[in-house]
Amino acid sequence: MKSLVVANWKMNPQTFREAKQLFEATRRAAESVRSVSLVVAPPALYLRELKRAYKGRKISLAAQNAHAAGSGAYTGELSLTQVQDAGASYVLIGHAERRAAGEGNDDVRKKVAAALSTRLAPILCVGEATRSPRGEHFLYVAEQLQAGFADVLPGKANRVIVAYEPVWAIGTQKSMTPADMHEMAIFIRKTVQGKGHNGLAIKILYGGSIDERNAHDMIERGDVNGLLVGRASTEAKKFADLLEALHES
């Protein structure tokens, strides 16, 4: 099975000239692995020029972020109808920058429903701040899901991809291993079949200081379909190298 990999640019890079030199050489690197679905997601403002000039099946674009309702008074947001038009397929719900900004979880329960019904795939990221040994995290990652999946309809679980992201991880030189990632896993299938949905049928990502050195063990160990992958999808060279090790999986 191919793994599913998610480019998160965030607000990089700072023009449209190397944003286009940036998606050509991920193109590149993407097109000789077979093993990996790629998935870009741009600052919303390239969607609509990056999709336009791509004309091949293996990447898929995404947006970072998008509001619940379909239209109305909301200066300066994006409506999931209007990034679907641009050209997405994706679309980032809760990512733990946008959710430091103020996005709660029932911000959250709401636009992984209108994904759902926009026909756009939802990525909902979850993930604690810190670890506690006695086990804290996994309470404050089940409210995430369970808010996450409040709304979704019987069925249509499937369709929602989870995306798990430590916070104490993001831009760190510390990762998760795959074996706690491998727990964590199991407890998100459990939290996920407990709202009455297929647990086993979620995929599930894992971002998180992740680069070309741990792509590989994270996938084979850690019980994961894929990776969300931050600062070092903007750096051509060491995203090729992560995906060459993916392929070498």
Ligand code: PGA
The other form holds:
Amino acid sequence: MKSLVVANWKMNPQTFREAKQLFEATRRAAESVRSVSLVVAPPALYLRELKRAYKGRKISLAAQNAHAAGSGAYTGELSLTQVQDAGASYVLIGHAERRAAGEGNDDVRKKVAAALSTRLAPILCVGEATRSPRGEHFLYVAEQLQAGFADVLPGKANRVIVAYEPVWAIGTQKSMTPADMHEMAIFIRKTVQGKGHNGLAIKILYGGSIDERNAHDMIERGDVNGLLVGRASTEAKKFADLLEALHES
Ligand code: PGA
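Take the protein just shown as the form predicted on its own and give its structure as the form predicted in complex with this ligand.
Whole complex next, starting from this chain.
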């Protein structure tokens, strides 16, 4: 089974010229790595041009966000159909940085359901801000999952990819241990199963301070189908090393 690696460039790089260079370096690094399906999530502004410039089939594109509504008076927003038309095959929904900017579980619920009515595969991001010895973070994640899957019709759930990203591990030096991820993956599957879907069929990604040193171990022992990579995906050399590390798995 190939691992799914999603490169979340966030609000980087600053010019399209640099974006093309980074994409080209990423493409070259990905070429020899057969064990990985790669998805690049650039700023939406770059989607169409990157799609046009890239003739290969190895890399898919994702939008980092889109609005749940089909069209209308939403100044500054992009619709799911627009990002799909620009070349995206995936869309991140409810990333921690968007939740911090005010996106709630209810927005996430609508976006996941709306994405499933397009051809886009939603990547539903969940994760707690802090951990407590009593395990309250499990309840928090369950709530996010319940909202995310609330309007998902039976039979469509296996198109939803769950990205578990503990907020305390994003943008830090502190990744989660594969053992803790394994425990969380079981919990995610159980929760999705509890909503009447096939929990075992759900693809799970881990994100939060993944780099070339810990990527392999997380895939091997974390019970995940792939990784969501922020910072390390915007440094060409670091990302090439990361993909190389997965090549060996
Ligand atoms: P990071 O970000 O890899 O820089 O921790 C991950 C993410 O926010 O998706």
